[in-house]
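Next up: a single chain in structure tokens, the form predicted on its own.
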Amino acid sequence: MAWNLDSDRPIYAQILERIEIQIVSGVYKPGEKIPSVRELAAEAGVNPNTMQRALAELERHGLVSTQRTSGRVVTEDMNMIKETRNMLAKEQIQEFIQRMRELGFEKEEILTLLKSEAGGEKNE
């Protein structure tokens, strides 16, 4: 089945970040080896480029290395991954904030909601 890709922005990033999420939430486990460029592309139904990309800036990032005999594992670098999801988390506090902003909340309200989501309550 091919992932769900939006088509307002870069394939091979999205393709990125949907592969940190896995790597920095244990789908993909620190030392694990993960599937071939042309399995993920096949599964992800894109180009093995596009997929090739993605896995190169993967690499730039220190997120997974290739080994010659192996093919390309995730980092055991509990520190990065660890960084990584925090970056991660950010970015999606940052970009609910500036949505809840659009809609005229003021910080103390966005908190107040949060709060109240967290804690499981429902405001019906």
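Between two forms, the rigid core is the largest collection of C-alphas that superpose within 1.5 Å. Positions refer to the first chain, counted from 1. Everything quoted here is computed from the prediction, not taken from an experiment. Compared with the form predicted in complex with the DNA:
- With the core held fixed, the Cα of Lys107 is displaced between the two forms by 2 Å or more.
- Once both forms are overlaid on the rigid core, the distance between the two CA positions of Asn49 between the two forms is under 2 angstroms.
- For Thr66, the Cα coordinates differ by under 2 angstroms between the two forms after the core has been superposed.
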Second form
There are 2 protein chains.
Amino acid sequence: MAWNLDSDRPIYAQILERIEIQIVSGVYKPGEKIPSVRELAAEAGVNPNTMQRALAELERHGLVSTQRTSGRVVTEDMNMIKETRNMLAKEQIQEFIQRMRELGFEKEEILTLLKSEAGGEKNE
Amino acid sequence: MAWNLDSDRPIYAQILERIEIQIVSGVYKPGEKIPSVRELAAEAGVNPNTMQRALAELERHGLVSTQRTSGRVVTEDMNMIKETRNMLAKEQIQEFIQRMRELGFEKEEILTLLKSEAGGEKNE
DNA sequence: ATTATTGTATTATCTACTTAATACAATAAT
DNA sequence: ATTATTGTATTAAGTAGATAATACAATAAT
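The form predicted in complex with the DNA is what I want next, because the block you gave corresponds to the form predicted on its own; please supply it.
Time for the whole complex; same chain goes first.
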């Protein structure tokens, strides 16, 4: 799977966000071990230091923990995972509405546009 | 009005986007003169070089043009303005749907969430 | 004619991010 | 016991963005 990293924002931040999404959407399950720093760095095509930074931050968020030499595992706190998912969704919704308002669109208009656009794309 | 610049993305890019939005949403009208580089830089609290870069890029997009010493004016091509607005809106919609899908939300769910969130905030 | 304002260019410095190349301690695997 | 893998730390170098301090040419305003 492509990592789709761009140069608009710091790479470590994009990686952090991506793995966070993979956890809350179930790609990495509660209690599951995630690949090593070196492995993920190779997969993403970034320097191990950059991946280490992203994972260390992710750990600060509480979604993963580390056992020194055995690697990192996803938290088993399913409630935290669920809450994180809801929080991320809420952020997306708020930001989307605000940006559309800045462009001069009203509530109903936004809903109408969404309805007509939501059916068009599947996976590309 | 606050410029709300953060350190997540390059400042010049945020400024570029902001002024673009101001043009397509009618804050700056077709043919209207926009403030000088130094003026805008002071207002935004950034270095004139940074503002110059943002405006030069904006000019590349075609939304403003410059007459050497009299300053910059917004294009009078209302069609271009309208099309830019639609393009920006479409981008927002596509990105929003994609991100919500990555979080594991389905079409109907997204619409439902939007409906319940869209009434909650006005201007804060 | 003089002055002020315009966009623009230049050079230097600072900071954050990224890569590179190692190294080390802890421990799981053998 | 030895080896390989783990997260982690360190030092150096490169790059992009932002600021600072000027400077200049063109022209609108006086």
